[in-house]
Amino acid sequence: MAPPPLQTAIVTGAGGFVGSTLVRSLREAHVRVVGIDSLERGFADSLDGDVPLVHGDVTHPDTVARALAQVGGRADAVFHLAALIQVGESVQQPARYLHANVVGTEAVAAACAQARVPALVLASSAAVLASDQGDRATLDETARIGPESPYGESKRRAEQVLAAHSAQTGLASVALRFFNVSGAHCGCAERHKPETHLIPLAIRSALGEVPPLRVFGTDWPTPDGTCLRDYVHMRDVVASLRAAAFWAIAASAGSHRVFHVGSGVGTSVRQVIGAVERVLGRPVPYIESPRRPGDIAALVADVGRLRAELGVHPACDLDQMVRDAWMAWLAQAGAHATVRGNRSSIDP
């Protein structure tokens, strides 16, 4: 019998959410992992004891290298999560966020070129695609490029970046362009200093935890006047994740593929409002604001490709996505909560 195709992972920003998550899967699988993170954004914690952490930075050539050396050499794949993600943030300081997210790439697909490691799945993201796409409804591999934020700069040049490493030494490798990552899986909860994604921002509103949420514009050309965005489960972004690995190991050398991650449906900031309220039997206080520059009326994925090659039907259940994300956070403070006046507190 041949041995399963994935046996050794090495995985960047193994304390991230979506890095641990990955990793607490993987291991569900028994595959043997290695995890690699500065610790500058992600949590030593979020990792079970007995998981080696290298703690370095990616953009250091020695670091995936280090992390090679405690599987023999080798691995069966590289999962790339490591980066620097907060778009306002980049907007401040934008060197630094192309020097994380490019360099950290170069410097990992190059280890993993020399390493002859047969798969690097890189964690990109719909922050590449341009905000004007005619009137394209939901949006493939094949929609325009053009990023609004030295964020999605950053990752547009790390694809391109891996594409190259892929053409010029055989690497095969994945681009998976992540919508808007939501709920929880494996128990790990979302832990972003500061917090920017919605669903924990109005989890945390209605306790009380944080001002009200801001919702920008509400006369925007959708049917509520709020945002449309696709929101995908993370237990279909660890799916996605283990099924591009499983590609590129079968792949031809060099290859090199781009997939849309989300759920192909378009939820607004309302009705994430209202699902968050369902859930936690409380209102969610919040505040009507003007447009943000650069936002969009509309982001939503084509899932076609994701579905057809790696075997992926990501399910759309918004109040599933916020009870996973609610009881991953309970789990996360070891208690059981009890909503007392205005906030919430932890009995122990």
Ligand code: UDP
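Numbering follows the first chain given and starts at 1. Heads up, when I say rigid core I mean the largest set of C-alphas that superpose within 1.5 Å between the two forms. Everything numeric here is computed off the predicted structure, so don't read it as measured data. First, how it differs from the form predicted together with this ligand.
- Here T169 does not count as shifted, since its C-alpha moves by less than 2 Å between the two forms after the core is aligned.
- After superposition on the rigid core, displacement of the C-alpha of W247 between the two forms stays below 2 Å.
- The Cα shift for T138 between the two forms, taken after rigid core superposition, is smaller than 2 angstroms.
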Given for the second form:
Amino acid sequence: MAPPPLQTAIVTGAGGFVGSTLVRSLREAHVRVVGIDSLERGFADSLDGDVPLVHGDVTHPDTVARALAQVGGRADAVFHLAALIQVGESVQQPARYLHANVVGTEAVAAACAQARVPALVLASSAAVLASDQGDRATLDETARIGPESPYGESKRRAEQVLAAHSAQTGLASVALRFFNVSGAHCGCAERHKPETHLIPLAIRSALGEVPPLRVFGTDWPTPDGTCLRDYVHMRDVVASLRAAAFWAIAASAGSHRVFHVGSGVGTSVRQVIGAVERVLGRPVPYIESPRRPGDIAALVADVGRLRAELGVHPACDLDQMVRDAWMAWLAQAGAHATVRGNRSSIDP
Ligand code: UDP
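If the structure you just shared is the form predicted on its own, then what does the corresponding form predicted together with this ligand look like?
Below is the entire complex, every chain and molecule, led by the chain shown above.
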């Protein structure tokens, strides 16, 4: 019998929301995992205590090699998830974003090519796509590229770096363009430093943990005037990452492929607020605010290629996503309160 193709993996950005969930999911499947995180934005306590973690910045050429050294110099796949990810912040600090996300990808790809890693999977983003797509309601992988923000530009260049490395070195690689990663899986709750994402902020606003939510723009050319996004459950995101690694391992040398990872359904900011109110049974206080720089009206995936080639069939149950996000957040808040010897006062 052939050995299972994914026995050892390296995950950059292991302390992040997607990274920590992927690490736990891989370990549950008995994959040996080494994490990498600078801990500038990630959380060491998002990882189980026995996960080997290389504390380092991926823009440094030696960081991936240090992780590989912990697994005898070889891994079946590297998942490159470490990045700066905030659209609004990227508008303020474009050079910082380009450095972290492009130079970081260059260094990771070079280390993978050098070590002859069979599969490199990059977390890219729907932010690489242009806002003007004619009358296309959903966007497949042929959609026009044209980032509206420095964040999107950094991911566009990261994809180019990956494709060039594959062509030049034979590295098999995949770029997964994530739409809005949501929900929770394997008990890992969404948290960011600082938190800027809609669903966690709406939940915390409803609970009175943060000030009222600001709705960024109510004059967009969408049915209810607020932005349309494609919220995809973390369970499907992790399934896509794992399937992408298997795809690259099985692909011929130098293969490179892009996949859109969404649910295929567009949901407005007002619809998200409605779901949070339904699930929590409390109002979400919000203030209608100006548009956020770098945002665009609508971003919704066509997931045909994801289904056909990776065998991932994403669900699109918004209430379930909110419920899973809330439950994971409550569990994490309870765990932290217990650590402090002070049980959470939050009532689920
Ligand atoms: N959004 C909002 N208020 C917030 C955070 C986000 O109105 O406090 C909107 C944002 O303009 C976008 C959608 O919610 O249309 C999703 O934003 P998020 O930051 O969660 O993800 P992004 O789409 O930027 O990747």
